[in-house]
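A single chain comes next, written as structure tokens; it is the form predicted alone.
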Amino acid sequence: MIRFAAALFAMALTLTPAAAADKMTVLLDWFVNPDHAPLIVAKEKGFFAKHGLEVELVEPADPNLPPKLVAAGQGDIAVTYQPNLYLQIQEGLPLTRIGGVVDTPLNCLVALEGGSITSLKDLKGKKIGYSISGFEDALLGMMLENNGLKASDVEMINVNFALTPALMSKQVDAVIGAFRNFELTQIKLAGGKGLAFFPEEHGVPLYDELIYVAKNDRVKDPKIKKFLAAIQEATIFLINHPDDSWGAFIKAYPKLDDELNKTAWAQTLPRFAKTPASLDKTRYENFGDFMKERGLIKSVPDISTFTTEIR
């Protein structure tokens, strides 16, 4: 009789439907690329599913829209940039930084090795290509001042997003806004060799290149905590098993199986936040001070109004 009851119990468990996963939408900052490796690995290797989540990753039609859409309740999480978050807060968007994706700067200034520029002091009188004014101007201005130059010592030329072609064709002498994990490889594949100068080595305080933000009134949603737990597990897996993770990435996005993305994948690995839910408050305060000093924001927002640490 006892054996019969146990069999019925086991049968009941088998027939009980699995709990439905909680659905989430994550709006990316750009088309899928190796910067999004923790998200792709969490989805493809089952870390989101393990935490009861079904996550949809959405590429933006306009890179400026994801934070605005999340602020409007049209998405659970957006991937954006730490510098941009201060501007979004100043605009009044109800956003909170909930975690980190890439916790070092990727932005840098690049010249061609073997040319007339061997140090930042050599930039005097040179043409600098850029894609987006504002933050990149501030970065360059700080780097120049740190080396005894002024912004007026260089000529800024908008090359749109053609940084590498502009540099390789010698339309400009250097470019600001190049990502160290992409443009340097692009230059190499085009037959050149890039010489990079890193903002954090020339007076610019450290910052997170990519972060996760959510609407203020959704920060305490239990799904957010599950999401960050899955991302942390995926990041550790990614670092411990880079080849396996790369295989999952190109299986999901076969069009990205090329030398540029494979090299970027390896170069981005050490830059991912190992504990994405952690927050370095001092670092965010220091960068807020930098944004104000460079005239990008009118006042430094209280750190508690736009960041949180979900435990």
Given for the second form:
Amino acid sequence: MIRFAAALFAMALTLTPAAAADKMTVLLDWFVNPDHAPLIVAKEKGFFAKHGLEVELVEPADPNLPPKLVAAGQGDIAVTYQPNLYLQIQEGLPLTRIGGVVDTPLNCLVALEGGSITSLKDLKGKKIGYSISGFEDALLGMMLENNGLKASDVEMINVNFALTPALMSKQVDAVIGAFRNFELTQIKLAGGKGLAFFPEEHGVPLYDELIYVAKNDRVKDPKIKKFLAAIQEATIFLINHPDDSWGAFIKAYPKLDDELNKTAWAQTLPRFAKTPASLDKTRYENFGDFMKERGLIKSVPDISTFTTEIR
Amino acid sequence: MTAFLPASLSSFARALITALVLMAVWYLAVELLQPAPFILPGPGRVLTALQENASYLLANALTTFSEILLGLLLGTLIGTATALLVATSGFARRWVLPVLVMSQALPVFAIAPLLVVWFGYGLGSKIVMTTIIIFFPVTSAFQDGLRRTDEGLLDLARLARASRFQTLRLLKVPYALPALASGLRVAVAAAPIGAVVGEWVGASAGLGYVMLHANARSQVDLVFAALLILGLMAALLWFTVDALLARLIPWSSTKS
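Next, give the form predicted in complex with its partner chain, keeping in mind that what was shown is the form predicted alone.
So here's everything in the complex, that chain up top.
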């Protein structure tokens, strides 16, 4: 009897952590890809479990949806883009940045090497394709002005998600919104060679490409703190053990085991936020000023209203 | 002329009343349930967005409107020509009809990105998209009408030794015009979808483009404003075409 009770007690002990695991939903900005490495590693290598979390990763039908869903109380955390956060705040979405995923821009302008474009000045009178993200006119406008051109010197065409096909089929002369860790390899695999121009080298202030946001009234939830702690450990593991992490990634998503993702994995590693929970206030203030100067927002929001550092 | 005007006016008035009732329901729902504006903006916010972006919306609405008109024109031309071909030639009927049905089964969203690569990001791909969408209703309605000529009249034509062309021109086509008219009404209502789908996958202007942009900037009120214009445009087109058809083909009355 005593032995039975002990067994029951032992069982209860092993069961308790699993039963008590906090369920969390993270809405990704896009289909799973190497940009989500810290999340995938935290899930597959047990860092979420260690912090008592059971995290579900959800892929969106539309990259603009996750912040709206989280603002509406559907899901705990959304992965989104720093520049879009300012637009969302202006439209009244109750969101707060709680951490960083990728803390440099990934966005860049790409033309085909060997074509008529060797510098940004050559873009005069050309067609530029883009996938609507809400702020590419600001990005491109700044890059052009930095090189003595005006926004009206080029023709902007929304090519939706077909950035590489539009460029390779020569329907456009350059594309903006291409990710430096992804589209450049995609172009290479399609038999071309991309020539990249980086916004932060042409007058655009530095920003975080990918961030985590949560609904304002849920920021203090202990789950969020646990989540960031797990992501911190996963990021360190990812950087120290890239091959092991890649193995875990393709084990979880076997369909992504190809040349494109393997290259992207390696190229994205140096771009992950090393301390995901920390915040560079100056960077957020500067980018707010930039968004206002470019006419995308009417006033610069006080950063304390939409950012926080959870310690 | 005087016979159809009051009728079409009253149907327009009815549409207006229906629209006002729907607006009232919308307004009340937003007042009562108080959803956040980024989930469902009230009519007030949408009207403000409409007013603040009037010239931007108007310029883009004109682009979409011309895409719809040109697509309608092209789709009607190709559709009627195909129907005539299928009706007059057994060979065409056997070989073209299955392709026609298959073309309708293709999801336009799947082929839209390809159309853009083939026809470019300008007006061309949107007109082709609209044409594809309205081609089937026009062709199938007209072809159906061409098959349903009264047998007695066809016997009379044979007795009068009318040629195949004369039978077609004087009997079959006039008899099929009411059917074509129904096909055209369906086409007019569906055409805006073609234009907007075309803009969705690649464009630099148009209401579809406006909606994509507003969506990316979380401006839900502007998305609704564009939808409102699109709806009004479709209604205006439908009533115009309906009135025109009633005038041109008086024997195809829509009055029930």
